[in-house]
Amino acid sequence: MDVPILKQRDYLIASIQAVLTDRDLLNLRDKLVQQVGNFRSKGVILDVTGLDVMDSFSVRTLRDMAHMIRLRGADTVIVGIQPEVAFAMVQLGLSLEGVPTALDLEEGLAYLGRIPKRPVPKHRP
């Protein structure tokens, strides 16, 4: 399954509206990481409200994701995480450890658009 990923200001939103394998996980992974540099994106969003179970491959891989994302220059939030997702990953252990997370998309805006523009580094001669 394809997610749509979409391009609003500065940034990407990709929302996964249902369970998916492995295999679009990281077929997902992959675009975002390459469309994060085609269109020089600040931030991503990854609505997740659409997922009623996440296993520990999902975690990781939106973890990882995240990371990835981040050495390509832009940052990541997660946004709709359900109730009982949240209390099934504290169950088992699961961490998004270093991904910030928002209720929803409207927080996830907000959250990226507080955070300070990184400096360009000066070149010397």
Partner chain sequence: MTDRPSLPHNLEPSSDASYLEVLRELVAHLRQNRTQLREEWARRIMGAKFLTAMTNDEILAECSAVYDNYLGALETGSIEALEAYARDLSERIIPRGVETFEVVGIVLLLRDVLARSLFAKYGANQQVLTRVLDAYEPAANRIANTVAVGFVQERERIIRQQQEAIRELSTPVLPVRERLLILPIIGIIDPQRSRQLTEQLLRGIRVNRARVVVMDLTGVPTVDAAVANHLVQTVEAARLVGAEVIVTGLSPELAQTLVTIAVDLGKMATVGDLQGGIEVAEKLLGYKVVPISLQSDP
Contents of the next structure:
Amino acid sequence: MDVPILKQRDYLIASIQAVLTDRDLLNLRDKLVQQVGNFRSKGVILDVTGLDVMDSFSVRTLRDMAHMIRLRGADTVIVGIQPEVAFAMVQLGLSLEGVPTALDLEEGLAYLGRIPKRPVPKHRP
Amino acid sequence: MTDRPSLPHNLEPSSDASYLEVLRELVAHLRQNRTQLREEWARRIMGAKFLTAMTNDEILAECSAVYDNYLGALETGSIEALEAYARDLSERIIPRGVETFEVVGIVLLLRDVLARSLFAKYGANQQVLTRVLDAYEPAANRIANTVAVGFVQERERIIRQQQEAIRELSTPVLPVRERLLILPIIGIIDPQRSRQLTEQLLRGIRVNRARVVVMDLTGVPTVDAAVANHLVQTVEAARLVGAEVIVTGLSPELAQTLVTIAVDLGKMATVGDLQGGIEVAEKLLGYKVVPISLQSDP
Amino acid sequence: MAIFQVNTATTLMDTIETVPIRTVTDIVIARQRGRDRALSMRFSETEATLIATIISELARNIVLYAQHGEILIGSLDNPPRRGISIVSRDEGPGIADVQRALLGGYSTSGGLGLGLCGVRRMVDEFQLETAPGKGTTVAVKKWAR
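Could you give the coordinates for the form predicted together with its partner chain, as opposed to the form predicted on its own above?
And the full complex, kicking off with our chain again.
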């Protein structure tokens, strides 16, 4: 399953609409981290509405992905986690600590729009 | 675990040919006298003032069905059909207020009516009577047990359902403003209630597209470590579906429990009371509440 | 052999479904079967997701550590309660330090290490049999609420 990545202005939007294997998820991570640089995107919205299960592997992969994207200079927001999936995650003791979440695509866009511009790093002489 | 060994599905599976023969014979007798015995049974039920919630016609109709199922179970040794009927019957009569003692009483009455009939027929010959009763008693006891257990299980199921419904009502998720939910929790929280509360809140967040939730614990007297952990999980689960939770009304005892179990308080936004919580929530959502007097032009 | 907790309800033999686990695709298949079974037994959507998540963790352990094995999904016979039993079986290297594996934070494959201890927290009964070189069997039971 290949997840299409949409480019919308400064943002990349990846929408998972079907069940993914571990490998599909790793491919998606690599592609997003790559394209953030290519398109000089400021933010990534990952819509996980289609993920039936978030287990330790998916959570770790998503967290790693968000951190890698951060290092490439963009913010990530994960949207569309289903109530049942969220419930199972917290029962398993899994958290997406440090990764922003929002209800859906629309809220995700609103969230990225609210983030203040990053300060430009000062050059030392 | 409260596991109870399930009842065997066969009545005394005996290969003893004479036992089966006796059983067949007594079933034939009971079937022959069906009309009379059934009416006798119904009379005894009404006489004992059982099933007062039902009309006499209804009692007669149920008596016919139970009687036939009863004989079927005696004859085949299989109680499955009777079990299914008992469940179905329980489902119909429980809402009408029929009590456990009535159901047990009715089955024991039938057992008695049939036994008396067997006495009358075989009583002359002590040896034959003993064999007949040896075949009849264990089977009849097993049947009585099945019906009573079926009834009690059905009752328990209904009670569980009702508890569920009451719990659902006990924790309303209130949309007070666009994007803002209030979840006032009142009373004791046990693990089951906290699970339900979480599920309801998560659904509420999606339905109302909430971005902020104020969870007010003013009405919660105390919690144990397990429930405190559940509350922390609730807050985290809400965040995962996209809403920030502000916890208000933590009593000194609750605060102490949370500290004792070393909950990472950094993850939880807390505000002293509900009013303060709503104010913070409104600020987060970009609302600004201004008294009307100050609103009118300068 | 380390054995945790004993059985209290038996799995109905004719309800057992075996899903062979060799690849990451099999993980997805196994958890979908688990979800379907749970829903067909009138488990709630939330409980079905819990069961799918449990199976996902167990199946992934097989792929990561043992390369191949199987997941068995069965229904429990204890009316009026409804329950599902899940068994994960492999002949891989086994777990050397069971206590540590169950405490969490332990992992030799770079996983989160929350797998087994998380699964244990989510189920009603948990049984683990393993020894170095002897493979691993995890048997869990979950009752419908």
